[in-house]
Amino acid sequence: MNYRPERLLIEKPVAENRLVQRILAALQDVPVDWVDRLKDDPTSRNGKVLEIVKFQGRFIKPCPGTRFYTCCGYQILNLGVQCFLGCTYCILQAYFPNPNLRLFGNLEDMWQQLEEHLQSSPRRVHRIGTGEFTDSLLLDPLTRMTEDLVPFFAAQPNAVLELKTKTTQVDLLESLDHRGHTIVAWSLNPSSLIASEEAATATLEERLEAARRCQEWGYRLAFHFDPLLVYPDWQNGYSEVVDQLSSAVDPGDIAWISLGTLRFMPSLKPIIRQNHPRSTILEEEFIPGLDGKMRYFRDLRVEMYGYLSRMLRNWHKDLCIYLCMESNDIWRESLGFDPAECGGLSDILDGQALP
């Protein structure tokens, strides 16, 4: 998946930026406009321009959970905006009306923003992920950004840094001094909904080998079932995910794996039908979950999550198995206990979060 944009947007800003400069140089040939300000462009094919800004606002902020279900403390590094993968169901499409993929260039900010925040904050242990709004690997052959955040996080002796991805793009990770600080993750679905579903992303066999590669380097993984989707066959779909999984890699390594069902903005349906419509996925019935979110019945949410986490403590009993975005009695029917009698969900994970 090498990305090689038509054209880059710049801002004037940024434009001596060491994220700037470490572009131009690999893209050289790739024709530049700059700009004192950018205006998003919702007419441009996504993937196709490149802008770099200047970002105003807060770079690191709390995951935006709810009230209503029970949140893991997860905090958001956001160094830029918008995917090119085209996963039907993602909640991008109805976030972002620009779909060109924009880059933040004035990270002399974001460090400081980290830095003072890790200073300043109590948290215990800082799980922090940079794949809120983006892929974390998408662009990193061409930002080189894990360069500088892997080694950064393994010298932070609370936090952990969490790459969240579904392409292959692991290579810059081999030579690093990780010292167990970053967590490599990727979400899963079975082969099917792959190709039909997230089709401009590694394949499953891809990204398996790719976390197989990262193991040998001494990375602990991570894996997100989530969205988990209903389809005809979905039983045996995912019980061939988790053989898969349990083929591929030593269980002993994984920090956690997430389970959430589909969920998404009533406003994201249309847009769905319009940008995908031969996607299946808005075939099943939905009804309005307690944060407005439409979701599946909980009677089928349960069993989703009760299938799947029974196959994967088959496989290995002691793996760290969480709900995102779920009520307390969700957890109970389906898992079997509710956070809160271990401390509550954002404990159970900085508990495993630091090697």
Given for the second form:
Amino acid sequence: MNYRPERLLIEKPVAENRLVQRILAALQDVPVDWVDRLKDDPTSRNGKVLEIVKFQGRFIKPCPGTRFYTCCGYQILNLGVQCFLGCTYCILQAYFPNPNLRLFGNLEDMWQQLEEHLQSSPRRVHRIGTGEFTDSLLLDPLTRMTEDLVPFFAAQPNAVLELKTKTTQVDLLESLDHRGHTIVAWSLNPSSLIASEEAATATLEERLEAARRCQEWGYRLAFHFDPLLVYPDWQNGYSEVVDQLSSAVDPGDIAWISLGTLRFMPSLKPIIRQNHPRSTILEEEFIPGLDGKMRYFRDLRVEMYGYLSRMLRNWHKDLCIYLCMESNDIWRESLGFDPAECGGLSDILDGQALP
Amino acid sequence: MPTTEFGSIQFAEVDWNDAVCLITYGPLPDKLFLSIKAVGLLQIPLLQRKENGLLRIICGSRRLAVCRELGLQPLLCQILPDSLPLHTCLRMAIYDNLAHRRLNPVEKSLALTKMADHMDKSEVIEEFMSPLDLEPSVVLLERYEKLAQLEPFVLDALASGRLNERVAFALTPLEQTDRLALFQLFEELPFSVSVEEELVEMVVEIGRRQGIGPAEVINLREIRKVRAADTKPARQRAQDIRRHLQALRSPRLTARKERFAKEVRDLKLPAGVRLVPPPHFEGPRWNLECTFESGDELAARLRHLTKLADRRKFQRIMKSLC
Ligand code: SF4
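Complement to the form predicted alone: the form predicted together with its partner chain:
Below is the whole assembly, all chains and molecules, this chain first.
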């Protein structure tokens, strides 16, 4: 996955930043356009330009849960937006009409905000992820951000970093001093679905091999069966994934496994139809959820969660399995308990987070 | 205004097949006949002399057609020189029409499509979409451009208002047989615009699920049966078809609704009391509705309802959800 933009478009106020210098050094023969301020004009963008801008917003934010479904208390560290892996269901297609990858160059602001945030609530456990608006490791060979992030989190007594990816770009992690404060996570799906719905991502085997390597380097792992997708042979498909997972990694080092069925804002539907006319994911039966997002009908969600969690527990009964954005009734029916009975989902995951 | 000359023309001089500047679409209005018959032609048509000597109609195609039917020639017209660029003539045709009336969707489509042959899309959007009462957007422009390619009878329905443009937009990407199958259904039974849009989407998705085309979905035996049941009022048949398609699109939800209806029947709730599940059975919020006409009636119903929560059958209904 050798990423090489056709052009760099950089805002002058971040010209001296270390990230910009690093990227310029790595892409010496790529033409650069310098601008004072990038205009948001999606029609002129083609997805082949890497933009580096001064981010004006908050780098760290709580994950946007809703009051209708149980949220896990995750926090997002936003280092850039967009992704070129082209998953058919990807919400970024609706969030960001501009297909160019965009990095935030003013990392000094990011570090300052992150430090202030962690210091402002030192007793709280912070689970922080960078994979919300892009894939966490997509550009890591170029930005080498993990070389800064992993040691930073290693020094935080109350925080862990979760790197969520569908790539195999873990090489830089090998030599880093993580002290158990970085969790490397992969989203998993059956191979046939990866081929049809996540076409430019790493194969299942490649993801699991990368996970195995990280485990060897002492990292804890996480897996996200999210989005779980229904298709005619989904039971066998997901059984095979669990089988492959169980032969690839040691369950003792898995911090958590999440399950979440496909959900999407109604506005994403025409975009999926337009961008991925051959995708079959929209053909299932959906209902509008309490948060306005389209979801599978509840009975089907319960069936999928129940099936997956049984298989995972058969493999290792102590796995920490949680549902992403589901209501208590679905938790009870599929996992047999409601997180509130155990102090709440956030506390359960906090208990798993630190080494 | 470019130099024009006035002149009397013979209908044989007009190139009736040249539609490059015509954006008018629809039948000749009876009242135009009536008016021209009664008081003659009040507004002079505008034509352009072409290189081959024939005349191209720019403005007044309907007036000219009526005069031709009434045999009113020679006819006084305004003639533009052939040196005038086509896009200038087209622009005159569009603005002339805009000044007099609201264009129907087919005419809007023709105006935008024809102008887009001479200008950049962004210029067309900027100059013409607002005057045509359309939100200026490239997506909408592209939708209107595609309308012009629809079959003549679909365009007729669109121009006459029998078919809404939103529904036409939904029909345009379909194969012709599929589009016609849906179009015929909409011509036959009364659906609202939003229901027609919903039906197009549902039929396409059912077809994808079942590996058949939308036309085959419309032609399924159950649907044909409902359509043929002409002893029932058309509105009722339309509702039945919608219900039927919904059941095909959402089999799980439909099965669940049916099961719920049966369970509630078995509960034998008192008259005037209704148990309402959460919408789509999603989430924990149930409703119990009770209507009554007197205090005694309310008291009787409440007495009955206090025992409801302890009844096995009721608990089973609730348990099947949580
Ligand atoms: S890897 Fe993640 S961010 Fe990238 S396209 Fe797929 S879902 Fe979107």
